[in-house]
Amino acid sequence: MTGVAAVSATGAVPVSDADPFSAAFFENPHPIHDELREAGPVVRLSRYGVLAVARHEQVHAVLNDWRTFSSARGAGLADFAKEKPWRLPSLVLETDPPLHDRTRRVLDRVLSPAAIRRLRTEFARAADALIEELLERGSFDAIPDLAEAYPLSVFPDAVGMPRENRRYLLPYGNMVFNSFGPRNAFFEEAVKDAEPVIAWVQAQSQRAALAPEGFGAAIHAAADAGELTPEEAPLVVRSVLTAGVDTTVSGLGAALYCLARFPEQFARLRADPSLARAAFEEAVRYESPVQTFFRTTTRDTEIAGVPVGEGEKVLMFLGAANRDPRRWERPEEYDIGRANAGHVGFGSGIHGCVGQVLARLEGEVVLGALARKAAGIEITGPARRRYNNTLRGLASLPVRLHRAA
């Protein structure tokens, strides 16, 4: 073994001392992914006393069996049956049916394909305007100036939020996604100034703060219709705020980083801008903005023939599954022509990312605008990773855009 993840066989389950919540892993998770996949379908992580699955077949199976692998005891390392959650659990991500079905039914209607189509014209106009502005500047940092700026300009409008303090959505998401890991230095840093951010998000989730025509008001209207209780409605709005920004920021950053590093793929996109959606989807597979999530077993079961007891935490390596050579040909290549249906970058099953429809629309219109307006994306300085216990993303990506003739 390389020493990145020392794996040894003890009984039926290999054991690894890998730390998927460390700076070294955040910088380059792929060697550990490789070793975990090769060690076996199930591996025990000795540092945290949990089981892990890194192959696509097992990750997909766990995601799609909520009866055996529950989210209701927490989608992170903490077991809600044994310890108090850091925050109120999500009524969407951290519940199982029947409560989950009730909240998800509301969100599936509020974020329906028809509702998303109504946003396309305005989202595309905003993308065109931002890319035009960045072309005028020439050089900029693609993360704060594009990957963060674009979702913060369009997503809160769709929810019906006021314009003040929208950037609070970024530290809030950083807190939430760090909380799915251990209480390490990354979590402590994320929550050290949590109080005003949490108070702001709670205030924005109330009916009085929301414009009457946005997603937020539609969720509160579901409470009027008896589909949610008045107490549940703000928590469901909060779930949309959590799901709607950070994963999109990381996905856009990943797509920009991929297209800059693989100019032949950007040339393909320029030749056929209708590939914008595919280019974003492949970036989500290739970089996997959401790297990990946990489930908890509800009964004695087995994974790929390996016995697993009730109450076990199971860590799913979504990023490893998305580059599993058992599932994908040439998984280490970014290929916008790839048939990548079945990737788990947005999860899978009943707990698939509620914000994925918005993320896909935003990715498509931004990359489409780039394809039409830019001749090339040049990286002008070192990229810098943002460290987070769950999300893989960039903090900085200095670039120069070259205008198309």
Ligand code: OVV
Second form
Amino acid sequence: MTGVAAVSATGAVPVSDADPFSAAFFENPHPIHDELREAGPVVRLSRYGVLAVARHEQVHAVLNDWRTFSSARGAGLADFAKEKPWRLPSLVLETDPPLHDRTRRVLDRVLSPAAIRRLRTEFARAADALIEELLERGSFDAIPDLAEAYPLSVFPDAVGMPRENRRYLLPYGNMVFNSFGPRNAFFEEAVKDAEPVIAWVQAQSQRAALAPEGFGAAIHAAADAGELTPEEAPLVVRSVLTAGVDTTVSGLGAALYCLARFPEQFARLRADPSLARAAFEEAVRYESPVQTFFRTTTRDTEIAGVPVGEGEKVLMFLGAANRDPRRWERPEEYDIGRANAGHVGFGSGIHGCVGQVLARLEGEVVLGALARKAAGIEITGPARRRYNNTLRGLASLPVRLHRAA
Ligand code: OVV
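Please give the corresponding structure for the form predicted in complex with ligand OVV, as opposed to the form predicted alone shown earlier.
Full complex below, order starting with the chain above.
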């Protein structure tokens, strides 16, 4: 039994036996998000022995206090102080200042607005070409044929990767984003055939594998300048390869699913294609492609006045915060004209998504091409959810694209 009935008021912290890493939850997380937000500012999840925050105010507060809510013991369920990390920890995601800041400075520059601006012409051309091709086909699966195909057509080139096996980026992302949750069936399935994929990612992160133009070479150049050690550079490239594809696939899929389900919003976008960027941003709020991350408390503290001990894992429900009625009007409406600044779909604070300028460019050019060329997106078959411990997205979305007159 999950839900309100499972919330006990005996202690200061309500308890829930909800499982946010289950197929039922992935199918429809919203009722449990509602219950967790209503239960209190902080809730204990009895199945995992962790605390959780689901209201916008507390999610934002935890994200913005890295001294108390550390990432160095892992941004997933596993506590690196108690168990061996599944992979070598990330030098940016799974660190605190000062180490975090040293890596982050390099990534901030490599993925800066100025660096991303140089990609715009090519990214827009690729989006136009793909949408043209899909309009010719008419019917297709919006997830593999568009949400996955587009990032895979532009991102590896921007990194400077060789052509072979680029599709390995998807199973690799799937593994790592599953690994932030419990060691459940979704994780085991994702890591089943991991060896060749992990070896491939490691090989692609080496300097010699990377073209001289591109994010990869720029990260290695930072080692020449003494900003990173030569041993650290491949690990920082690995961060970009891990976090750069699966996330944007889920984000693009979310936007397509939103525009198909809310045709009046698609009509609004068509009438003013300059809303493409806003339409993508609102999809990130609405679906929250990255649903959850954890922190670990470094000291005895409190959350909204509730005492919390040292060494507690705290699960942040970004998706619940992004639909918190305390923060948003009509949160369950996809509204491309909404003032959605302050959503936590890209996180917040020092660990806020370092690739968000790139993600927004991809979203903008794909939705912009649709706005100019398509009259609408018609769903022609059942949308199928993809199950992942961290990412919310679809495995399949059969659609027909109607060409604008
Ligand atoms: C945000 C994110 C997700 C997955 C992996 C990483 C970062 C990384 O730094 O490796």
